[in-house]
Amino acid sequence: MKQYDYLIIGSGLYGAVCAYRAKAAGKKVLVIDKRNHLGGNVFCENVEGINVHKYGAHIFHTSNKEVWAFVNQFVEFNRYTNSPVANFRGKLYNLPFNMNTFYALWGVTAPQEAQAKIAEQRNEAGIVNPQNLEEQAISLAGKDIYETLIKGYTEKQWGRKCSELPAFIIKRLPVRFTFDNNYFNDMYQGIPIGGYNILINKLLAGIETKTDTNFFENRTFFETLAEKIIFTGAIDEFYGFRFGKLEYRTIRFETQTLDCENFQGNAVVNYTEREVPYTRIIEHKHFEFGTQPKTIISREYSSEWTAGSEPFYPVNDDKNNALYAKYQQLAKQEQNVIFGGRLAEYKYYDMDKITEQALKAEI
């Protein structure tokens, strides 16, 4: 008899939801995480009474009623609506692209004027079948919006020219002909009141957990502990990089505590010109409408992933997708290992989709 029914490697949202489900089914579970805290990338660090999103902004949004009802069992969500602002050479524009944006760019006040302007620029570009991100963006929103609000930001984010990036990255980009600054189209959105740690801690309540515990440093021992493993780490590492390493983008956060109540007036401000080295500034208190006397900001710098840094965004180009397919074939042959989450599936997931996947996992 094994000591546990499930060993779950990684305590992020996927691992935590799976752990909750396994415990609810009467299974004995051990969750381990190599970091010194639980929660994966949704972990919040409380500083000056402010819940700092340590690994970047996380806004929960979904149109899936089942997922929304599930997370609301554990924590109440506030009414935060994601309405980022873009700063290009000192001028501010609303995101997603909407009538406020078009007015700031062109001075147009009617939807028909904005549509005509975009159509004119689309026709001038002569793009029929977009082959890359640059062509896709111009087809969707026109040349002015592409050059002002997309090109510099995207090239900083991915470290590649827009003409070298696949078109699908930007296909879901919202373009609206209303004065609606809500970035998401989903039915529900918000931030857990008190931060994401409350959600994670309630999901893992009554479950044995160990932090500062690296599966790969004592793999043989950990593999003997449980009947099944749920693995949420990097799939190429699980297989010893047998076919080579998958590529990621990583983010470096430069976080400051400022002796003022309000720095930028918004939770998220993107810096879209190429010459500004960071992609955006997050002001954490605005996620929860904070009134603390101080504020905390994080500048985000995107770069290529190297060993020892955190892998954030899979680089889903043809080369990396082909490499992942080889690892995926190995994973399909596993009888007692479930692979799930952003790193294990080499796919960018929003939090609702991660939750949905974990609720569907065969546990």
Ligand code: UDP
Given for the second form:
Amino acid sequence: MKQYDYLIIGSGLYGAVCAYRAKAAGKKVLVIDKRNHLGGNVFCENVEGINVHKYGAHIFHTSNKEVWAFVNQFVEFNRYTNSPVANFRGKLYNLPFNMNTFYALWGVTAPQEAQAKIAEQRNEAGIVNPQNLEEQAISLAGKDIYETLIKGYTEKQWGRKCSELPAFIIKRLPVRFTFDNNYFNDMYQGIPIGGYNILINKLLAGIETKTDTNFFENRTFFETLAEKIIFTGAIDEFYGFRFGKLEYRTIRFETQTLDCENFQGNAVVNYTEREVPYTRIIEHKHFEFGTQPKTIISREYSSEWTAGSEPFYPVNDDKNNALYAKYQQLAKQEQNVIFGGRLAEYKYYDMDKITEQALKAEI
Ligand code: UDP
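Next up, the form predicted together with the named molecule. The previous block was the form predicted alone.
Now the complete complex, all chains and molecules, led by this one.
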């Protein structure tokens, strides 16, 4: 008999939902996290009464009723709707690409005119079967949108040419012919009132947790502790990088407290030109309609992940996907290890999909 039924490595959303389910099933669980706090990348830090999304903006959105009901048991969500604004050379455009964007760009006022403009640009480019992000973007939204709102941002974000990136990344963004600035198409959306820590703390209530605890620093010990492991860290690290390192993008957040009430009037402003070194500025208070006297902003600088920095985005190009497939083969042979989440599955997951996967995990 081992001390625990489950050792869960990583206390982000995947780990926390699994821990909750395991406890509910009567299992004895230990959750460890190498950081000095729980919650992984959804962790918020309260500064000046504002919940700062420490690891980048997290907006919960889903079309899955079960997932929405699940998270709403633990915390109430506000009515925040993500409507980012893009700044290109000082001019502002609404996102996602919609009639407001097309009006600002071309002066068109009717959907038919916008559709005709895009069709004309698509035909000029002559793309039949888009093979990469550049081709996909042009065929979805036309060349002007691509050059103004996509190319510079994407190349900063990914450090790769749009022609070398997978098409699916840009399919995350809707293109609409209505005056609707909602970034997501999902039925449900919001930010937990009081921040994500409430959700995580409730999921982990009554469960033994240890922060500042790195699995890899004491692997042999931890492997003997529990019948089963749920691993949410990087899969290549789990296997000692034996086939080589997977690539990730990391973000450096330059966070400032400003002595003003409202800096940019919106939670998210993207800077889509290549020459501005950051991709976007997040003004955290607007996620919760804050009225505090001060404000906190974070500029996001994207770069290639190196050891010691945080891996945020998997680079799902062909080369990395092929490498991941090799690790996945090893993972499939494990009897007592479940791999889940962005890093362990090397997948550009959103929070709702992570929750959905964790609700399906065989616990
Ligand atoms: N994107 C873009 N321009 C923008 C915002 C997004 O070209 O102003 C592209 C870019 O390639 C980015 C992708 O759309 O990587 C997905 O954007 P999303 O906002 O979903 O990224 P996340 O919030 O996950 O960083």
